[in-house]
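Take a look at this single chain, the form predicted alone, given in structure tokens.
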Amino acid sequence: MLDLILTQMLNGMASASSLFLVASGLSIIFGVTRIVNFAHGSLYMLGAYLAVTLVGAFGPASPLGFWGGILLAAFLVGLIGIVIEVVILRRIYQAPELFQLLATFGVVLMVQDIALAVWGPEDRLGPRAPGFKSFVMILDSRFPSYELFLIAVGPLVLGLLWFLFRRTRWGTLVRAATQDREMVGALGVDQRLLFTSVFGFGAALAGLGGALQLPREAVTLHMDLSTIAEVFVVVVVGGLGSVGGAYLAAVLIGVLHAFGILIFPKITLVLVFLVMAVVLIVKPYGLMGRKPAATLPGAAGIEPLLTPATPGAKLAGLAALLLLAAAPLAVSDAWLLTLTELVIFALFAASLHVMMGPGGMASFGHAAYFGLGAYGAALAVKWLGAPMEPALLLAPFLAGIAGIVFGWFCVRLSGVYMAMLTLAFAQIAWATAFQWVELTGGDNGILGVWPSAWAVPKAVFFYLTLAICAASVLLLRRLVFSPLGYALRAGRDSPLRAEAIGIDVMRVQWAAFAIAAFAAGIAGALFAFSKGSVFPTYLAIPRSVDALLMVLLGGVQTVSGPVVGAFAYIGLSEQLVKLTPYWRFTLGLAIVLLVSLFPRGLVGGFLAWRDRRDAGDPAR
């Protein structure tokens, strides 16, 4: 029994050195560049391509080969974080810094295709390590030479950080940076040369990190946004810009996961999120982190004014309506599906923007929302034997409900911070969906879920969907401009004054919370009607980061952003995935340029230029 609680603590502390090396990279560049980084999974997967290729390239069989293909993979990727860094992100610095997240997930979908082209759809296994390739004895069982070698590698690779960091004049300007950029721009340091360094050594961080995991695992293209995830737990649960922090929270997280999969097996899914909810919960900047004392880029202009429609917008907008009504007449029954998604995921960017955009809530956890919303419809129909109109009833309620407990502990905490919380309460919930096989079917879905007879031609079903959400999405613009939304806004932008003249911020955020999640649960039930089906992936990551991308692609600061956003985004996704299999590359790239020329959205770029226009016009 002693030997496997030994074998299973050197395991967690071999996970957590890996973690940490990943992780302390993005931990710096977050600090000083204040850039939640997306991308750094797909550093961390160049990484281990590189390093294969390089190693096979040296002989791995010789100690300098081998040694050597990894420290060059390492420096690559820094010098491919480099190349990022001043081609796309210097060139958004000012915008919000939301926006900067929307460009390095744009660089994930390019990079995914790029590894595609170069490496090929095939996982690759890399060679053992010269020299490590045996095993210790620990007691009676036999351990692995190269995960002793891991466990060490992360204290040497702190103790190096912390000599860097405190003893040279990069490392001084780094914390100075870390803790008030912008007092470091006002004494004459090089802003955009420090910003240029921290990411490339950051990048060469995760590099490294993923250049030794060949002797543990295979090389694949799915590693990046496997590793992110738990990446980002790590320097939230440290605290944003802390690289102690980081190493505490991957040691805590890798040794409970090696203990969690013996103790807790049911949970294994979602452990490391449940720490990270309760550790934001107890202490809201993470276990080392400290309250950001300077403003986040782009958070320090003046939010645009949100202001009610023109006779003009609202004309374009009762000519959208129309046309999309006429679409049963003129469009073939596969273009009527199609339009039946965009419709609802119009919905669900609008429910998102709720939140974000008059609230200032950021959420990477909306999808919890939608995929509850689907599996009270599927529920209904399957556990209650009702029909379609009484589960879209109830169905957001199940959304709403969640909405208010989850949002009772968000609203406590702002910006990144707030944002894992979100992400933490979504993976909760898809990890219940995945493996409470008896009520939800787990990775088999619930099957089955059809609309009512009448519904069920897909021109009455499209009509059905489009009066929903038509008439969801124009009450929650009414919202917007209600004395709840104005109290939103004044809890954004001031919350401090909000609260001196009476405004309960927190209760305000939370209705508002509540009210999202509801909207997302329609859009969800939906969605299960439309697909005659409900899968955990409703509540994944990757739909919250759609919700994201189409909020933010039309424009936070727009009330009618994410409507034309949702059209944007997902329409382009599916005609892109018709016509090149290098889809992913083709859409970030789409992403990286809509950024660059419209740092506010597709919608507040029209605004910005319209106002630009009218300024320089006397005659208006």
Given for the second form:
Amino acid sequence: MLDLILTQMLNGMASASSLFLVASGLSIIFGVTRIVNFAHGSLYMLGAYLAVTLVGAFGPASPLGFWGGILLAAFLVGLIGIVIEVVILRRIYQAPELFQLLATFGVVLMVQDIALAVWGPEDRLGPRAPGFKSFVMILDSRFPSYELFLIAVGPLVLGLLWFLFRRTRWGTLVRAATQDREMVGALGVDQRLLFTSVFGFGAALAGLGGALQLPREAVTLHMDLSTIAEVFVVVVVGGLGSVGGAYLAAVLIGVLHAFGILIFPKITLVLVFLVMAVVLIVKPYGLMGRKPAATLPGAAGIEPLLTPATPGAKLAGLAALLLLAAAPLAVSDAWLLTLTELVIFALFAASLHVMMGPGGMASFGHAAYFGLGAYGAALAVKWLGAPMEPALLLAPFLAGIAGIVFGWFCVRLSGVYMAMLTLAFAQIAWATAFQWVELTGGDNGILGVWPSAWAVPKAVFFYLTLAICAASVLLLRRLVFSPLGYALRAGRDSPLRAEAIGIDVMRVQWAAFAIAAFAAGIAGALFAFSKGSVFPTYLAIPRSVDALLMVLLGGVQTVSGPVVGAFAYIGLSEQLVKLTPYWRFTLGLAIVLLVSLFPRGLVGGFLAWRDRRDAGDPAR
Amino acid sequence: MEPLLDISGLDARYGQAQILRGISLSVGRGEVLALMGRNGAGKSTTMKAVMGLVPPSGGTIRFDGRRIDGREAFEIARLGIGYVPEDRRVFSELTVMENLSVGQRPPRQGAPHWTPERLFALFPNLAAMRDRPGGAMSGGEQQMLTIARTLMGNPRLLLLDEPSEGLAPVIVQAMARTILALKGEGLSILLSEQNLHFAGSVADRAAIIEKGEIRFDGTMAALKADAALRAQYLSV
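Output the form predicted in complex with the partner chain next; the form predicted alone has already been displayed.
Entire complex below, previous chain first.
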């Protein structure tokens, strides 16, 4: 027993090392550039793939071939990081946080397809490290010596980072820039060089983390997103910007994982979630994090006023609704199915918009509530034998309850911290659906989620969907112009002043979070019945990003935007999937181009253009 | 001889609001110019525009005969202009020595060369707290540190934004002695100030700014002699 505990402990610490390398890179980059690099998991994955190729080419049997390959892989990932910084990020340092996150997510999509094209869909196994192929006897059990080496890597890198940041001029400049970038520039330091070097360094750390995993586990195309979710948890628990905190949290999460798998293999992630919950209750900014400096009011730009629809807009909305209602008379069943999905996604986007627009809360995990709605319906059908009507009624409550629980934590944070936490929760929901095979069927999903007999005809189901979604969207609109909506906007624009006039900002945000989750659950439940099945992908990160893109495409500042955005985005991406097998790359490229050409968003870009035209000053 | 800093017709705006309207000023070599005026008159914005922290929307700025308007802050700093912001902005996580090292630049022709040891002679208080974090210092000590940090860049022109603000009278006197010592080293200084007594003790010339426009530009003696002028623009 004792040796089991000890080996699991050591196992956990070994996996903590890689996690720490990636998390510290992310933390350092965020400190200086204020960008949360979503693509950090992709850099980790690239490190692992490059190492497979390089070590294979250099000869895995010789120590020089193996270790040379590992280090060169890390170095190359650093160079890739520099290219990403110079080509993409440099253009968007002034853009809103959300656009920066989106741009790095575009990179995630592009890297996924590049890795697929270069290394193929099969998992790749790396060689074992020369000199570390044997076992060490610990008490009575055999423990791989490479694991011991990895355990040492964590503190070693921690020490190296400490030396770099405390004892070199570069490190001093990085720490100074983390606090006040502008002042560092005014003292004669070229920030561009500093930012690029920091990004390259952070990327190389991630690449090293990935390359060192080679002898431990298979290299797969899923490493990127599963890693980034874990790293977000580590960074939130450890405190963003604190390297020591990142190490502490990585060890905590790593060890927890190792024991969790041993004791409750099905709910490992729940365990991680519980620890994160406890930490955030006690220390909202993580174990060693500090409260971030308050952003200056107006620094992010003043949000345009949301106004109730004009009679013209109401008329246009009614016309669109009538047009949709007339659709079954004119189009084929296949098209009707697509239209049904479009209407569902419009509600999904509108639910996210309530959080993001009036609420000012960015969610990178809204798919969790959509997926929970879908699973709620499917589980009710499968396990309770419920027909469609009660299943549709019950399902949103599963999403709503999750919204209440997850939201309670999320509203305690703000900005990127909050976005990272929403993503982590979504990943936990996804992993539960994926891992709890007995309940959810795992990757195979749940099949046979069909509507009741009367709703089986495509046209009838379309009308049902249209009725429920239109009513829900109108209710959400109503909410924006209700006292709750006003309080929400007050809290977004000036939390301090809102508190001072008696608004409990956190509570209001919490309510909005839960309502948005509930509405997303309605959309998810309808989606389950329209497809006849549910799969873990419904809760996965790409679906969350779909929702974000819909909202951003339509414009965060408009109430009807998300609905328009949903139609534009789904229409576009469906065409893209048909046109090219590398649709992820194309979509990622489109996102990156969109963000770097219009760093203030489509609507913002348009407004700026109009201002320039009206000022009659073509030169500026 | 041409002035070291020559500002001509400078405009600056924050969004819709125009802050500076056609400012023209010059600082001669080895001269101390006090830019005076009430809160919100445009003193700090003038400094920031010179430093490249606020982009000018019109006019020109020349330093040592070279156009610097539209350049980035780090380039302007490297040309030899040192900026001391009014809110100090010391790096609170960094020690005194580290703060100084951030400002360090190579020696420069025609400017005094500073080392930490020379600066500790100028600011004896700092010498005793080399390893103290900037955040754990008093306001006066932080003000000394910001100036010392900027001097590490060996500037030829120093922009001092309200150096006496919020300091105890005894510290203000020490500050005046420091500025005179720097002038003695051959440094040119543009300082913004509301305190006429303080400005009068260190500056050769004074300019008065009001609502983004220059209303007076002359010798310190002329300003001291003109009670009506002082009452109109400087009295609170």
